[in-house]
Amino acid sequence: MSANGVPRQVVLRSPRERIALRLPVRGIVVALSLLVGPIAVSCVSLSTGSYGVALDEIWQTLRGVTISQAIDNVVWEFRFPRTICAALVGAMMALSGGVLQNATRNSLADPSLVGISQGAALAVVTLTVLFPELNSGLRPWIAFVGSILVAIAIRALSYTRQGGSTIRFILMGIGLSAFISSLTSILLTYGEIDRAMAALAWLAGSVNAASWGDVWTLGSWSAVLFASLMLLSRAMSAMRFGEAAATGLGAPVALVRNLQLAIAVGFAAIATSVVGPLGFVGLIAPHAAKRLAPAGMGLHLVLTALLGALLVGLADLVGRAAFAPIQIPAGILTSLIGVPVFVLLLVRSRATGSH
């Protein structure tokens, strides 16, 4: 904080100034961070397991020196990409979570919470049970459409002659998610045994089957839709002063909010068609980052992909090596973080009269 109680800023010029970037310096101490606590979590969940290798042993191994086979097969096979998966899954649920609060201009919007991922799982389980022939690399985009099917209901269920209203989007999602968690239910008790199994242990939000074509498509796509978020974050931080001033400044509202929920059912779907659903990490991603380092959009979502990495990150270390030989999810261990947190935010937003 400078002498005249302005938060310090540094400020970024690209070559010729066409490009600046005014940055708080808390902010980017709080991003560097938080880059520290993924990469530390990754070095634990590479060394922990039932085959334990010390940590030079893995430096050595990514580096490409051969100890054992053995080792390579752990690292680069099994630990590898499950590590990476759950970072970039972490990520992606954080930012759709991010970016649906921006949208609704609703704290408490979470794509676990108003449905959203429910119907990315709706759709994958459907696909398990009742068409396993399919090609399982059309799973991504049969959960896109399950997501974006149960976006367009709820927008168009909450929207009123007074416009849309964010209290009936969240409530709506809440509905809908709970229908739609029947119809799940209804194909896991009525599909065969083995099929729904199958489903069962997806749904549960798990990393342990992650493969290196995971980590291709979560990449590929994360890399595309985090672009696309960057350019259109000068437009979201306008419409966080609300509609009205954001349509002073010039920011297409319509477009923009179209935009932001086409881009987090985007994440979450994606997210979810890999790993299943996880559920509160968009709730607490976001709010962790604002309270960390109060910061402009651009930044504020990379501290939101940051903490959520690290948070599922840590979820499938623990729900891994704390009760091993016992593999719990770490969709269960979000959830069990996130039910106290979303408590906690509803009573807050009670006694504020915020929503």
Contents of the next structure:
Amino acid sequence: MSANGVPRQVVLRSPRERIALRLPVRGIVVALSLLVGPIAVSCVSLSTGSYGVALDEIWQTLRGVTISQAIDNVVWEFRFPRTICAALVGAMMALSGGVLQNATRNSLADPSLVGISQGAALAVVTLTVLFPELNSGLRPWIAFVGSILVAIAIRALSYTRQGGSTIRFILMGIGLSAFISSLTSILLTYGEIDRAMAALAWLAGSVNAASWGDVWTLGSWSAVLFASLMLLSRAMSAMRFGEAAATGLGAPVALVRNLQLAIAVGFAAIATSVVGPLGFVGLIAPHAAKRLAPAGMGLHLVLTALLGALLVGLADLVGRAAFAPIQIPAGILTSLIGVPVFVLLLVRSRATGSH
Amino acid sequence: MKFKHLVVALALVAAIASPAFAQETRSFTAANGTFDIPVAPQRIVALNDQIVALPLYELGAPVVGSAGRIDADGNFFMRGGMDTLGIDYANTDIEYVGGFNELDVEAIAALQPDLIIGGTYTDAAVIEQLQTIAPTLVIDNGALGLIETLKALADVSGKTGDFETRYARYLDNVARTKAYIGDTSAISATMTFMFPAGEELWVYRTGLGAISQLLSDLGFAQPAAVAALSENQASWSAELIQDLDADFIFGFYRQQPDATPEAVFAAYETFAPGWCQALTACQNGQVVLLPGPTFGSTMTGLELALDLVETHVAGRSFTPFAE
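Okay, that was the form predicted on its own. Show me the form predicted together with its partner chain next.
Whole complex next, starting from this chain.
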């Protein structure tokens, strides 16, 4: 903090000073520190598992030296894609939550609370239980369609003559989420038991079957969606002050809100399609990012993504290694951490009168 | 001469260390495609304990790893393993490789299997991953039924001869029991599954492992409402419990630690208070609770089921159900 109470900042300018970026020093320090977290977790993940591989063997394998086909498989086909997928999925779910919270101006918004993850889950369970003959490679697309349909339904149901109401969006989302979960339960209860078992494993939210194909899917979508988000971040900053103020600042409010919802749904749908529903990451990460460092929208999103990557990376590492060969899905661990955080936020929001 | 011995020894060590390379292979078509599998696999990993590991072990196949369960004390166990075959992880060389829907792929890789066998309950993405370790077959036990599944497992493990011998003995015993009973088609039986909490009553037309296979092999009839089921099983309404009435109603205890005979009978009462008055089978003491292993998918389970049904149907008198 500087002497006049304004956080210390650095200003990055383009060569002809046409573009300038003002960044709080604390935010940059936190971002750099957080970057170390997912990298450290990835390193530990690569060197930990039920298959005993020495550190120097992992290093040699990563350099392209084949010690044995089995070690190549374990490192390149199992651990590496799994580690990257965990980080990417965490970042995507966190960003989805962060963007939803901004779009709805509700600090409790999370893709798993407002039904977006459940829409993806219902679509995938329907595919698995009712159409087992269809290629499982269709899963991401089906999940995406499920999420989009739910998001459109919530948007339509929460629309009033005065326009889209954010609190209605949340309430409709929670209601629709419960309804969709019931449909999923019906499918699991009355579907062919073997198919239901296969679907149940996916519903627990696990990164255990991550492949390079999944890394490619997650990576390419992340790049597109994150770039779109960055382009939108200035208008999103204006939305932080409320719709009237944002309109006054020249932001196309309705367009920005719809774009934000589309991006949030995209992040959640793609991530869910690959690993199943991961609860509460989208709730925890944006809040934690805010508390770690006050920052502008762009940097806040970066911090949120890094925290999400760290959270899911850690959940996956602990879930697969702490009690190996017992495997605890990452989704169970994120929910274990997320529920108390959710309750805490509810209590705090009641105390401060915010929502 | 010494050099020659050394070469032979090294060749032997290499052959033992990498059985997959030394093995003769053949083509096998499973539910997930056609694969080159070893003619006589040496290290099999089962992705389900009850459906895959137990029947393979029973046939003498070399099972080195199996998915399993965890009890309340945190110990690993194979469902039905101790009950049926007297085996578990603690008294065999079989390693636990995770739950059947949360497999530890690295633990499987560490066992260096030359064949991996799962079912349609295994996540297709995990099956794809496991293909990088060894041929991973999906045996669709739901579509095949119990006997064809056992035949397929015997086939892939190179134990067809052992299976056929035991299956022939079972069929002989079924014929003997039928001779004791007489016209089995005149006797009806309902298969039910009740958890100790009594929340739901499941009724099976088919697909309840050894007991449903046996009742079908014996030629028993089913109540019309059960025979008309379009699916293998259905969750039954308490209000329609009288539709299940038959000469015999079979259920199970010991399928979980808290599923004692008393607990399961109490569960029927919880599910449908006054159920016993609604069913002549119950009024005549012909609701028979069988021990859990009788629905396991093994030859041992089939033989146990046969002994129990023979005892209850042919070994004592019973009151026939009259509509």
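So that the term is clear: the rigid core is the largest set of C-alpha atoms that superpose within 1.5 Å between two forms. None of these values were measured; they are calculated from a predicted model. Residue numbers count along the first chain shown, from 1.
### Query
Comparing between these two forms on the rigid core, is the C-alpha shift at residue 70 2 Å or larger?
Where the cores coincide, residue 70 still shows a C-alpha shift between these two forms that is 2 Å or more.
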